[in-house]
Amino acid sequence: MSDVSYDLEGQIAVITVDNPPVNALSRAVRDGIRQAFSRFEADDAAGIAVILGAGRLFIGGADISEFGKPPHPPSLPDVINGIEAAAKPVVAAIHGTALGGGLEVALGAHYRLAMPGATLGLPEVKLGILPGAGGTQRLPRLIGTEAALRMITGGTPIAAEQALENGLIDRIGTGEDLRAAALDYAGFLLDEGAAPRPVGALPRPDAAPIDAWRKTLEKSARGEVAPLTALCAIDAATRHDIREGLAEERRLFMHLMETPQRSGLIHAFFSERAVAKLPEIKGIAPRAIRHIGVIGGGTMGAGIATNALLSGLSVTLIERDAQSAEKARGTITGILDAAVSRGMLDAPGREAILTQRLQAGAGYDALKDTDLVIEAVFENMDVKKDVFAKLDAVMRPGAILATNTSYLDIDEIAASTSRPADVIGLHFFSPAHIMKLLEVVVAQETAPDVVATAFALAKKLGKTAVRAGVCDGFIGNRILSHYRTAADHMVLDGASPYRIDAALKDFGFAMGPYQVSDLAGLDIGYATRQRKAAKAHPKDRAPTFADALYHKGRLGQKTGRGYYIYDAGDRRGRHDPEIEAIVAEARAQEGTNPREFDDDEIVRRYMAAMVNEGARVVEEGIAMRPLDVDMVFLYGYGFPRWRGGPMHYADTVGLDTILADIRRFAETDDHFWTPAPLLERLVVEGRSFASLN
């Protein structure tokens, strides 16, 4: 069967793209569309054409199997130009989604119909490129510069109703039969004597919004090249006729194809799809999860409960007493109220959640019929083992017992129960109803179907799940402790915490490490250091300046002072002149002769520490592949997505370069800067981390 079919219904030529699962614009599909429109032009019996997609959507965009390969004719721009040049009218009938090249095909048509529930978008900037088949030239001509800038530089799809409102589509179809709706609209156009209406022939769009948008993007898309380059392409639409504009769009598109950012974003795109593909759960059916329990109603527990409620699950939350349970209910209610105010939830939906699907109380017996319970209590092994002993006594057979611990040994927790096969770690990141990362920590005796259930639950909750093994801190927090130590060493050796934060924000991190400390609370770091103190090596260097801040009651944003001062209503913080004196005292205690650090050295040390520990985590099997480390840092630690993650970043700069840096740093500290054996081996073999994916 051909990927593109042509049939005639009365005077209406129906051109159907059928390339499951997403009707991607493969070479065969492009050639099939070109041939179909050549046939349409030559078919005297056809007065109008409809192009639509078989299956669940219109056209999903480029064929990802062709990414990184030499292009083959016909090119998509040529195919779309051919559609637009048709001498008879063409209708694009959209259902499901029309994204990227799929929407560009629709823009090449003369009229557009979308079915209810359809979404339309040009998300190319999220892959480090721009719409390269006319999207930056046709969309602003059709809907105006402002709306086109919003869609293209943000990459976020819009619903059919909004598309109708801004003129992107001409009609929303009725009923559920796409073909019938398309034929009805095409018949209407025939009866009206509608002529071809090429978008490219519309007047140039208004240039007025360009400068203001450029200033906005320079701040909001700091460090990213694709959004600003896409703006330049839209600017070309305001200055050139369609032919010249398309040529400039193509030039800019080809430029972006060669950038490292495009490589990083493509790596992130494919890794996100690969991260849940685990041999241990292939063909394993997950257990049914409809009702979950949450132990602990603090910030984390309430966030987990809210995430589950918003995902359609029922939740029973348990606290130590009725008053605490009611406080947790209030926290959840506040989060739901915020969701209503942002339009993410309607008022009846909020009411249904609170009255029908949320229970909050103080007795463990209420959990006996739940399918899975997530413990989110204080980070203390004795406390958690006590909780699991109680759960073991009341939970039904086959129920899953999960811990939200950030660091603790899940094998030890599991051993405190009579059902270790049912125990797993589900490490959420705060705020749990917002952050996308979920580390699924698999203990030694965790059953495969429990792992499969955890990944299925993550999908339902809208999380990106990454499998992790058991060790102190798992993947993310273990690596974090290492590169944070590198930052603390730089402070002890002379770098300002503010200079480090600024250098790493310029690199692309959402926040610097000392801003992160203030956000999380300096008591968290202090507690971690205290927990590890008994096992500290004599050569370890303690960040006594951080301990001094803790003892002064400066815990970060929650107390108004940490490394930064937070004035009322200001969460960004400002520099504190007292910090330098506190740091200087720590240097004096250590006997350090401080020196200057430039931004390049700060980034090189920080990243070398991150990559080096990442290599150890992979070699030990805590992370299955380097891409798993990348996903953890992209979704949990503010790593710039356009750099692809720390392990991909290491490949781009060269593993030999990273190793050379580590060996140079080891000349003054061979205790901390010990190269990971995997990193050394890959350099000797001339291989990359990508070769292990």
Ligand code: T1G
Second form
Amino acid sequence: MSDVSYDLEGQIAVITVDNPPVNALSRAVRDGIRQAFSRFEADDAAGIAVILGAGRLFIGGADISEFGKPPHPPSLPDVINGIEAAAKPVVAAIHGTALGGGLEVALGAHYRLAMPGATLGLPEVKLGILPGAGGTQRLPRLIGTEAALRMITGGTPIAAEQALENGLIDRIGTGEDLRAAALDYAGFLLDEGAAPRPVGALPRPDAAPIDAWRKTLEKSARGEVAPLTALCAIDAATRHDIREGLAEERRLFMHLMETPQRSGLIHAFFSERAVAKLPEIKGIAPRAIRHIGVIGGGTMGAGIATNALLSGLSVTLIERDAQSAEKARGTITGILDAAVSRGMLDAPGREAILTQRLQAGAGYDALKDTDLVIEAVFENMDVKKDVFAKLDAVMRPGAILATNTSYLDIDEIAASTSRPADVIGLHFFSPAHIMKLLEVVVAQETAPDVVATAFALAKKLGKTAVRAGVCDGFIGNRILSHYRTAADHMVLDGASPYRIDAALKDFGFAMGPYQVSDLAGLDIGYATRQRKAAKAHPKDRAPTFADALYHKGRLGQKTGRGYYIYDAGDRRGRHDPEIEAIVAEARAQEGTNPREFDDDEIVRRYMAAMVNEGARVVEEGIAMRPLDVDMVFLYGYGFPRWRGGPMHYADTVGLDTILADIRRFAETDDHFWTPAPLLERLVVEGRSFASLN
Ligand code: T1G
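Requested next: the structure of the form predicted together with this ligand (the form predicted on its own having been shown above).
The complete assembly is shown below, putting the previous chain first.
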């Protein structure tokens, strides 16, 4: 029972789960718990049992790394049913967090205590599954159908105080010592002569909230199967006694375990942890970052500054003059006020930030004590070099000079300073205080501890950092440019932008490419095309319909009209009857004969372009692994999380299928559709992108 220990404290059996780092319910732990409870049942000296976790939390859930492998007994439901059937009372003492199977273990106990600050949750739907060890049957019996539906179909944990209020736990422990609090409560129950109190024996929960909740989920859980399936399991609890209900829950759980959505969401779970594991920074200590500088108080600069301030850092923001600096302070104040109104920040916190942690001015010498500076000035190489020359002159030795450029050559910027090893790219995504993705762009000379510092800073800022190499667009925008071109080609060949957007929203994207253009601004795309025009290939097909919209001043949401018309207050937009004529004009200019595109072809072309360029980005080392590309698209480009990212999606479709599509598309355009060598090699070798992770 190495992972589970049993000791007797007076008449109290203390069963401790100790399986670092999160006490996951591995096969050994399940077996250890089962043996510990057999010993408890047989131990006449023990009148009550306490189960608790060693380390920083109670139990973090089933062992996700076992998913997809053959199950090994004892199953978690059997272990938990054994706890509930104990002839003597059992207390679960929770600290840190009890998640998934961990909370289900606590639901199998007869009494529950949680320490202050503990959280309790059933996040299984976030992994594409449902609580499969009694959670959907016991939780609604304990806290009611509505509260259980909210916890299970949303997957968001609740705090101990809320759990006390809704009946999930019986007591909040006092003091800091978990074991003392647990023994105190167990002793109290023993003195009270408390008997076993199986949750499964409670009356069936009320079915009334089910139908309304189903309607809500059918809209909000768009495309995801787990939340609605979890609702079916809870519905079964309202109609069956515990035994039949558990059987139905198991059937539904096993069904979800087989879905590609479970595979996609588990891939996302492990990838968001793997993405920060880089050989180049293993064991490298990051530099301390407490006070940062931000150059430029526009949308990006103000967003970056706000993100840093809300993460506890001090910020010195520099603009070209005092008036601009004050304007930037105003922008930041506005974002903080919105955070206060949303309850994300309290008034004293806002005050402290604005009076103590934010300085805004025009003089670079105010940066001399900062640990790192991020410039977010105009995207022009001469402007950047001028800024870096000033930074190089005032920043202390060891300070880090970062650029937020989205495409300029960071090697060139670094070479213009006396300290290229301290130069790195930190590419934020707008709005910078909300978007979680941060591309950490590593230049040739960037020192490993500067890379490590960037990843440590990202964690502090609550970002998901992905390492990128230097190229035009790094990982995300470079691939975006490619699949956007595939979409534009479909429009030139006959597809409606609206049909393309609809098909990709049905695929699961938050927005289609033309909705994204309207959001970002059509001037951004126009400027990018102008910038790249010098290197255009004669066979490149220009999206002249996009240029036409730009020249008409239709820049998207910011002008109220782009591909869609945005009436006051309506951000969703409606179709513009003039678009058809504008697109027809572009087709006529090219001399193309428009044809129909169905949703299937739209998705295949869009995804083949995305995957093909993703393969090139991995092959060139711009992305370390395919999972890095997946993380960029899950966190920065609205790719549906339950599909795991473009490269994971390609594995589920089959790389041979993707390659066959590309070869078929190349029959009519072998310039744009050139298979990436890595993709061809993996198909020949019968390997997947996952094999490179
Ligand atoms: N199984 C296996 N490994 C896990 C794990 C788990 N449940 N949870 C975390 N890890 C690994 C993680 O990959 C990382 O590994 C290390 O532990 C530290 O994790 C029947 C079937 C618990 C809040 O969804 O939310 O129960 O990178 O960096 O920030 O109904 O981990 O070090 O090699 O995240 O302190 C339901 C998932 C499972 C909880 C701790 N449970 N975990 O956060 O550490 S399904 C969950 C978390 C289930 C039952 C069903 C967090 C955490 P490495 P970490 P952390």
